[in-house]
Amino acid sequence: MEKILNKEIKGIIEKHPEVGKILDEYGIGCSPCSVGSCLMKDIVGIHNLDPQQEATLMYRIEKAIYPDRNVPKPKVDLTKKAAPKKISYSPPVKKLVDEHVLIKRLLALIPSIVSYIEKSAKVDKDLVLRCVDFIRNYADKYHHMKEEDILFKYVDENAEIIQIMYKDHDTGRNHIRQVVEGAESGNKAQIKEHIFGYRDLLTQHIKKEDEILYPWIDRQLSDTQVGEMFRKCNEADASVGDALPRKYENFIKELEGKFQKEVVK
């Protein structure tokens, strides 16, 4: 087993396909990852399963990998689910997970912006653009920037799971900078290919920050950590005022307003 665990966890999936279904039952989405260069005991370790479910998870994908080793079952209930973990944040951890909410109630509304774009006889500029504006400046300056300037620094930017954060914001912004040359040109295509696009991106994203990356950062932090990062986070939000989370948080309620009976609950 000491062998697996110090695998990539690509090269065991591709070599054993039912591996990449047994970690997508546990919510651990190693098959569509563009990297894949983890390897199976750091997947294990960030995840932060319940001794029950990692010992269940372990092995099955020993089974999976060799069936026809006498592999002992794991010393637990298999017919017992697990209950929930229920995760708790640091203070500044905390905040971060917070502004995600906000964040969510725009991609919420992305279905109903969209249709609305393509029942109007042109794109309505000035409503995308005010949707990019949030996303500029709240999303990513502001909430992002606290992530990369300030929570990435307490780990190993070189970890995978920091990489593939870095490439997601990255993504994220490729995706508004087509979104606002479809609303320079009118071209509604092309507004809703890259804004559904950054929701479903950012759909994923946040889900990955508040189950997996935020509780693995956590794990690691000292108290004297968790008090500078506070401060830090309270520095940033000062050098921007409290006007500026005060008035996207205007500009979302509006737009819920707009679309209300459109909303996908």
Contents of the next structure:
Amino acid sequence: MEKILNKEIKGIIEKHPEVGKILDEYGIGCSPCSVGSCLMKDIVGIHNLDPQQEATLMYRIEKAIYPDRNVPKPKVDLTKKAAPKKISYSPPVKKLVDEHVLIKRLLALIPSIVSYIEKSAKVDKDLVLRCVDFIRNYADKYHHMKEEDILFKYVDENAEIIQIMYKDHDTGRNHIRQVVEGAESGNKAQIKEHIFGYRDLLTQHIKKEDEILYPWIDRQLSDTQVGEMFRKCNEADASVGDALPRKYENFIKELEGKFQKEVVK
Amino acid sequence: MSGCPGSRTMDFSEKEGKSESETGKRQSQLRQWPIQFHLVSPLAPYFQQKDVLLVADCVPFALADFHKDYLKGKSIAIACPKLDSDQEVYIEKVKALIDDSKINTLTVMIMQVPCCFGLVQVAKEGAEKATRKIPIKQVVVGIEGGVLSEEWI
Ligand code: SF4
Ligand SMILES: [Fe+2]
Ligand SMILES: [Fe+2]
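Let me have the form predicted together with its partner chain next, following on from the form predicted alone.
Let us now look at the entire complex, which starts with that chain.
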């Protein structure tokens, strides 16, 4: 078992896909994650399972990897107190989690937007560009910049998980460039491919941040750092003013109104 | 078994110490005086831009590692939300700590008994009156000395 705990998850799942399925059952979605260098023990630790669940999970994983081995039934370590299930974020990190909500509202609208574009005779360039404006100025400038310039600076930036986050942000920017190109040239297929690419990427990216990265960073922060980061994020927000988030929230509301109506029709 | 649960008599003298090391001497982590919330000035130099603890009187007696795990590196004010008088003054002092001394964070440490939560209320009201915003943490300590919860509020 010790050996399994010290292995990288990607290798384990590649060799034993059923381990991915077992993890899924526990709400630990490692299979789609592109990082893969997390160690099994960190994954189990990061998800704060209660001792009984953790023991059963480890038992099932060991059984899956070594079906022939006589694995002892789980022993529960009751000295380890059950960790709270709910993730509790520090205030500056909570603000970033809240910003994800508005971004996710746009992601949820993308299928409707795409089918609307496909159905219309001519690409509604203005609509596409307004979505791009939201993505570039709210999701990217307002939100990702706080991650890159403030949050990530509090941990080892060379950690693979941080490098993957940077890469995700970049891949997202590339998708959006392609969407703009598609809108300029009226190429529906190009818009569709890349806006969906962006949606899939960001959906996974936000899930990774909310469930893995942010709690991991939070655990490393001292109270002093939490206070300092809170101040820096507030200063960053103040430098753009609260008109910006308000404007983009209104934009999302407007889109939701428009596309909910379209869907009902 | 009747009356206020916060003052119910309980005896856990039978409780055994779990193989803790009692050797060696520890240093006090207190770096200021005074500490009682009515006696401290919220503008004292030791509060400026600091991480501040607002601690219920009973907490440090219950929590064996209070100095090492909580007081270290921080400034402190203590109060009892049940017995102290003039608690509006406390609310104003919390406000002054946040706005004037520009403290970095505030950690409110209370006992698990219901009446001790009044101290969290004091902190919240002071924070609401303040124009600056800062992170506030709540730590609840059990009467047998464990930390029951610790979260940002
Ligand atoms: S209210 Fe809190 S500080 Fe006051 S006596 Fe009760 S437990 Fe102690
Ligand atoms: Fe991100
Ligand atoms: Fe994010």
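The term rigid core refers to the most C-alpha atoms you can superpose between the two forms while keeping them within 1.5 Å. Numbering follows the first chain given and starts at 1. Computed from a predicted model, the values in this text were never measured in an experiment.
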query: CA of residue 15, rigid core aligned, shift of 2 Å or more between these two forms; finding: yes
